Every structure is written in C-alpha cells, then in structure tokens.
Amino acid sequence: MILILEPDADLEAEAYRKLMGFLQRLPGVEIRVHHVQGSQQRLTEIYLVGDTAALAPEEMENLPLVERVVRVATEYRILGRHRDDHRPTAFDYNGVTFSQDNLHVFAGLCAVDTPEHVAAMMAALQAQGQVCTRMGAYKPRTSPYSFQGHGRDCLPYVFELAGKYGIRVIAMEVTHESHVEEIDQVLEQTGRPTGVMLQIGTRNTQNFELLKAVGRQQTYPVLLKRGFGITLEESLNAAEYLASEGNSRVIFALRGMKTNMGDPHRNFVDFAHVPVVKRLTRMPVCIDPSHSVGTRAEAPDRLLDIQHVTAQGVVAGANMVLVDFHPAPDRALVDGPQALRLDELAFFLEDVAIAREAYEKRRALAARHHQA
C-alpha cells in the first residue's frame, strides 16, 4: 500500500509525527518513505510493505496529511502502474521534463575520444535546437584489450563544452559506484555547467550492488537498459531495485535482445515492448536503435535501417531516443560502423518528428474512438 501525502507536507509538523507514530505501531508492516521533488513541489510517498491486506484504504485516507491511498496490485511496487493510481509519469531534471507523454533525442558519441569531436558534436546539436546528448566516458567492453573509455580524464572538457553549447543533460554510462562520485566531483569543480543522466548498461542490469548504490543517490536520474539475455520482467525488477533505494527518476531503455534470430541486425529489435512498459509502469521509455541494428545498412527506399527501427519505436510511443553519431565514424574508437554522421543529424531529427506526428495522430484517433 502507498500513502501519498499532501504536496509539500511539513515533515517536522506534529501531524507528520502522529502519522508516523500510528504507522510504526502496525504489526508486520515495514515503512519506507520516498520523496519526489518536482519543479514546483515536493511529494512524499510512504510505502507500507508486508501484511497490509487488513488495512482499509478509506480509513488510511483519514490519517493526518494523507491525500490519497493506492493499493499495490503489481510486483513493481514503486514504479508500477497500479489500479486507481494517478501519480504522474514525469520528472524534471536540469530544466528538462521527462515523461511518458513527450520525446527527447539523445544523439552523441558512444565513446568520447577527442575534445574536437565532442565540440563538433555539441555544436551540431545546438544548431538543431537540441539540449540533450550521450557521451560515453566509461565503456565496458567484451574484450579486455578493447578501448575502455577515457574515464575521469575526459569529464572536465565534456562538461565545460556542454555548458558552452547549451547541453542540459548528458546520458553517461557508469559501471562502478566510484564513477558516480567522479562525475559529481568534476561537475562541482567545473561549476555544474550541465547535468548528467546516469546510464546503467545491459551488462549491469543485474549488478544488484551497483543498482542499489545508484538508487541511493538522488542527485541524478537514471537510464536503465534492458538486459540483453533476460526477460522483460527481470529487467523491470532491476529498475525497481533503483526505486526501492530511493531514486524513482528512472527511464527504461529497450536496446534489442541478443539472439541470432535478429540477424543480420546486431540484436533482435524489441521495440514492440514500448507500450508494454508504459502500461506496466510509470517510467518513460527509451529506445536505442544504434545498438539494436549495429550497422549503417540502407534499405532500397534510401532510409537507413537505424531510421526504420527508430520510427517503429517512436510510432509506438517512445519517449527518448539514444542514438550514436560521430563527426568521423571511421575514426571512432567504439561502434564506428553504426554511428551516423553529423551531416545526417537534421535528416534523422526530421524523420523522428514525422514518426512522432504519426504517434500523436494515432493517439488522437484512439481518443475519438473511445469517446464515440
């Protein structure tokens, strides 16, 4: 059961002490308090875990400061979309809103290589009115001899250039708790010119200690990629690990499943699960067409496979696109064969806009159908 308190409830007030005193006396019930800070107000949610079947929602709503009560009906207690649950699906970070109703494109370098390439990428994004990007500093690789990323060494110039070109949010993968500390330290040293969305890659979807560590910090939102060889349910439970530790600002990313049934693509595209994740949870959904396709193959209609796959996800209602671009793909240190060129950025963004318009028309059609 979830108790949703009145907005900006005073946690020092006598009413809050009375509420917590009552809850602490409930037998067989564990109490977890979560705070959700929006752009205008702070929401406090109290999760009652354990034997709550005998608790009547109408009685709990009469407790001090309680505005609404949600009876949890699914396994994903915090991130799940429960019956009669009208909590928002959006959160704000560094001036950017992420929700199940809008769309952002995070085009950028899979792996940072040189300051010149970072600057060229960000300048191209600024010219197209974009405020988000992806920049890989820490790169887990299959081979121990492959380039592992520049790590902390590249963070100062990446963050400073982001500030220069108006980039508000950088999606950046972390593979260890120390990486979060390094990002935070360098952001502070550079005056926080930008924001970072911590990305947990497919190899670490079930690295539970990393999930708990990233979940405990609430400074940065998290982009969690689906595990490439596990079920959707298992990956959604990984997202719940993050939220159970306190950070519910989570975006769920679909990046394809590892199976030869997807050949000749790098992975089997799973973007049909976009509406499924939105139905089961309140998380915005990201698609990663670059790692799904893995090549720059072009169809007879002169559209790249990556564009076709992106359109499939966007038409299904995706809220974020994570896509590889590079000023010189042939010199990229990671995943150059799948990276799009900067002269294709405007083309790609316009194609995404066409797909998004199609989704909006489909949603309007559905609304008219149900009103009829």
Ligand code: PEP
Second form
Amino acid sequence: MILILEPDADLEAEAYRKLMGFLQRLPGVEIRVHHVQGSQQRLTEIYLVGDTAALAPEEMENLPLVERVVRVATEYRILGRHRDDHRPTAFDYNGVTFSQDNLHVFAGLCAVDTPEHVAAMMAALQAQGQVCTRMGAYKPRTSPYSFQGHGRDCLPYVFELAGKYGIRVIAMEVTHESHVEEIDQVLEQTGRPTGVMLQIGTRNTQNFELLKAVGRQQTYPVLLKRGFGITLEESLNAAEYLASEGNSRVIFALRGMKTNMGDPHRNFVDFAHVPVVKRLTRMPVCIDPSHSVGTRAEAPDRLLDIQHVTAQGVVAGANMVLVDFHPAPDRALVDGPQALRLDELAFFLEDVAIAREAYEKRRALAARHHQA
Ligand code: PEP
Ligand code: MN
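To complete the pair, please output the form predicted in complex with the ligand; the form predicted alone was given just before.
What follows is the entire complex, opening with the chain shown before.
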C-alpha cells in the first residue's frame, strides 16, 4: 500500500510525527519513505510493505497529511502502475524532463576514443539543438582482449567538452559500483559542467549487487537495459530493484533479444514492448536501435534499418532513443559497423520528428475516439 502525502508536506510538523507514530505501531508492516522532487513540488510517498491486507484504504486516507492511498499489486510495487494510480511518470534531471509523454534523442559515441571525436560529436549535437548524448567509458566486451574503454582517464575531457557544448545529460554505462564513485569525483573536480545518467547494460541487468548499489545513490538517474536473454518480467523486476533501494528515477531500455530469429539483425528487435512497459510501469521507455540492428544496412527506400526500427519504436510512443554515431565509423574502436555518421545526424533527427508527430496524431485520435 502506498500513502501519497499532500504535496510539499512538512516533514518537521507535528502532523507528520503523528502519522509516522501511527504507522510504526502497525504490526508486521515495514515503512519506506520515498521523496520525488518534481519541478513544481516535492511529493512524499510512504510505502507500507508486509501485512497490509487488513488495512482499510478509507481509514488510511483519513490519517493526517495523507492525500491519497494506492493499493498496489505485488509486482513492481514502486515503479508499477496500479489501479487508481495517477502518480506522475516524470522526473527532472539537470534541467531535462523525462516522462512517458515526451521524447529525447541520445545520439553519441558507443565508446569514447579521442577528445577530438568527442568534441566533433558534441559540436554536431549542439548545432542540432541537442542537449543529451551517449558516451561509453567503461565497455563490457565479449573478449577480454578487446578494448575495454578508457574508463576514468577520459572522464575529465568528456565532462569538460560536454559543458562547452551545452550537453546536459550523458548516458554512460557503469559495470561496477566503483565507476559511480569515479564519475562523481570527476564531475565534482570539473565543477559539474554536465550531468550523467548511469546506464546498466544488458549483460548486467540481473547483477543484483550492482543494481542495489546504483539504486542506493540518488544523485544520478538510471537507464536500465533489458536483459537480452530473460523475460520482460525479469527485466522489470531488475528495474524494481533500483527503486526498492531508493532510486525511482529509472528509464527502461529495449535493445533487442539475443536469438538467431532476428537475423540478419544483430538482435531480434523488441520495440513492440514499448506500450507494454508503459502500461505495466510508470517508467519512460527508451529504444536502442543501434544495438538491436547492429549494421548500417539500407533498405531499397534509402532509409537505414536503424532508422526504420527507430521509427517503429517512436511511432509506438518511445520516450528516448539511444543511438550510436561516430565522426569516423571505420576508425571507431567499438561497434563502428552500426554507427551513423555526423552528416546523417540532421537526417536521423528529422526522421525521428516525423515518427513522433505520427505518434502524437495517433494519441489524439485515440482521445477523440474515446470521447465520442
Ligand atoms: C551500449 O549501449 O553501449 C551497450 C553495450 O549496450 P547493451 O548493454 O544493450 O549491449
Ligand atoms: Mn556498443
């Protein structure tokens, strides 16, 4: 059961002490308090876990400061959508709003290689009015002999260049909790010129200790990739791990499933699950067309397969697109064959805008249909 308190409820007030005193006396009920900072107001949600079956929602609603009570299903308690649950789906981070209602493109390098390539990428993004990017510093690689990413060494120039080119959020994978500390230290040293969204890759979707560590910190939002060989339910539970540790600013990414049934694509594209994740949870949904398709193959209509699947995800309401670009794909150290070139950025963004407009028209159509 979730008790949603009045917006900006004063946690120092006598009413709050009374409420907490009452809740603490409930037998067999564990209490977890979550704060959700929106741009306008702060919401406090109190999660009651355990023996809540006997609690009457109408009575709980009469408790001081309680505005609304949501009875939750057992699944995805925090991130899930529950009956009569109108909690917001949005969060703000470093001046950017993420929600199930909008769309951001994170075009950038699969792996950081040189400062020149980072600068060229970010300059191209700025020229297109973009404030988000992807930059891989810690790369999980199949072979131990492959380039593993520059790690901490590249962070100072990545963050400084991001500041220079007006980038507000960088999606960056972490494969160990020490990487979160390194990112935090270097951001601090460089004066926090940008923000970071911590990415958990598909190989770590069920690395529960990593999930718990990343969930315990609340400085950075998290982009969780769906596991490539597990069920959707298992991956959504992985997201819930982050939230249950305290961080509910989570975006869920679809990136294709590992099976030869998707050949000749690198993975089987699973963007049909965009509306499913939005229905089951309140998380914004990201699609990664690059790691799904894995090549620059072009269809007879002169659109790349990567663009086609992007459009499919966006037309279905995706909220974020994570996509590999590179100033010189043939020299990229990781995933060059799937990277788009900088001279294709405007083309890609305009194509995304067309798909988004189609989605918005479809949503308006559905609203009209249900009004009639
Ligand atoms: C990536 O986005 O760089 C990446 C490694 O993706 P995934 O974890 O989906 O393979
Ligand atoms: Mn990659």
